[in-house]
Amino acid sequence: MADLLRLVYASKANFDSSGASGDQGEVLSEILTQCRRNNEPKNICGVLCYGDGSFFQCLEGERSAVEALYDRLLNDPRHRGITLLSKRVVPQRMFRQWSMKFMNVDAKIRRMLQIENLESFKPHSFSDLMVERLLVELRDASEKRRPAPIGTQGRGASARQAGAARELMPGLVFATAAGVLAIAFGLMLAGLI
């Protein structure tokens, strides 16, 4: 059986991180689309977190596939200053439902940074403990949001809406059936049926 590897790295973005232009959103969208398209066939999953001009990324999968991807990422012109934060064999994946989950640095992550006396998101300086805490936070955030299966992640709002409709369908069927029965019972009591 092949080793299951979890590799975590930090890097700085090579695009305008001020948010003043559409550059940031376009580049992030392009990165995620490419990650999701390329990772799924290689059975690589993970998470990408972005904030304050920095990336924090976790890749999980078969050792050879993850190491080959990381080697390519070292030469990706969209980022620089790549620092390997963690690389280890693990018994199971943390992000198995995501070919690449994405999260901006949010209020909860900002609170984690404050506890560590960090004023901004600078994952290059994270301790091993902070790396693990952030991975758990990112994992838990993904589980709470019930992600779409890997095959539907990159397909936009219509796939998310279809997934939401499938989740609601049993409740709608039950509510509709209960409503029809209530109407029929009411009509029977009124002597109309």
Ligand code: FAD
Given for the second form:
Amino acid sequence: MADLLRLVYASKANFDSSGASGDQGEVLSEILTQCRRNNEPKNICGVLCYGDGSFFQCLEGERSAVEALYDRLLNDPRHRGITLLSKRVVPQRMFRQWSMKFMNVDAKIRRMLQIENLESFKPHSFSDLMVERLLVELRDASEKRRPAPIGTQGRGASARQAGAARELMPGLVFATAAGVLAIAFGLMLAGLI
Ligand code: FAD
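Beyond the form predicted on its own, can we have the form predicted together with ligand FAD?
And the full complex, kicking off with our chain again.
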């Protein structure tokens, strides 16, 4: 059986990361479209985390597919300073549900950084332990919004829309429940129930 490889690297974005120009959103969405189009047919999965102008990406899949993708990534002009943080054969995937889960550096990750005395997201300086801790944090966060496992996901635009709808579902359920409670409360106040 072919080796299952997990490769993790850090890089610096080559676009204006201040958010002022709008470049950031446009480039990130272009990259994610490529990830989702290319990774699933190659059975590659993983997570892409972005913050403070830096990327942290984990790629999982068959050795030849992951190595070929990493070679392409090394020549992508949208980022620079690509630094390999970890590359090893693993018994199983951490992100098998995601052709590429995208996460911004959030409050929880910022707390992890503070504990390590890091003021901003600088994955180039992460220790091996910090790499592993962040992977676990990203996996746990991604499992809270779990799509169908890779390979069982549909392909094409309708599948991507279904994925987006799944991500929006918890918000919709909450909004509906809040609406029902508000109506019931209103009826109680009016003495109707
Ligand atoms: P493209 O230039 O995207 O397209 C090549 C071919 O596909 C062309 O023939 C084109 O006509 C055709 N095509 C274009 N759009 C469509 C469409 N909508 N439907 C059908 N065909 C189309 N790339 C990944 O694949 N996976 C990753 O996980 C990944 N992660 C990245 C992370 C970072 C931080 C960065 C900066 C880049 C990442 N990339 C990733 C991009 C990667 O570096 C290459 O740019 C990308 O893999 C090239 O894809 P492509 O060969 O499909 O080229």
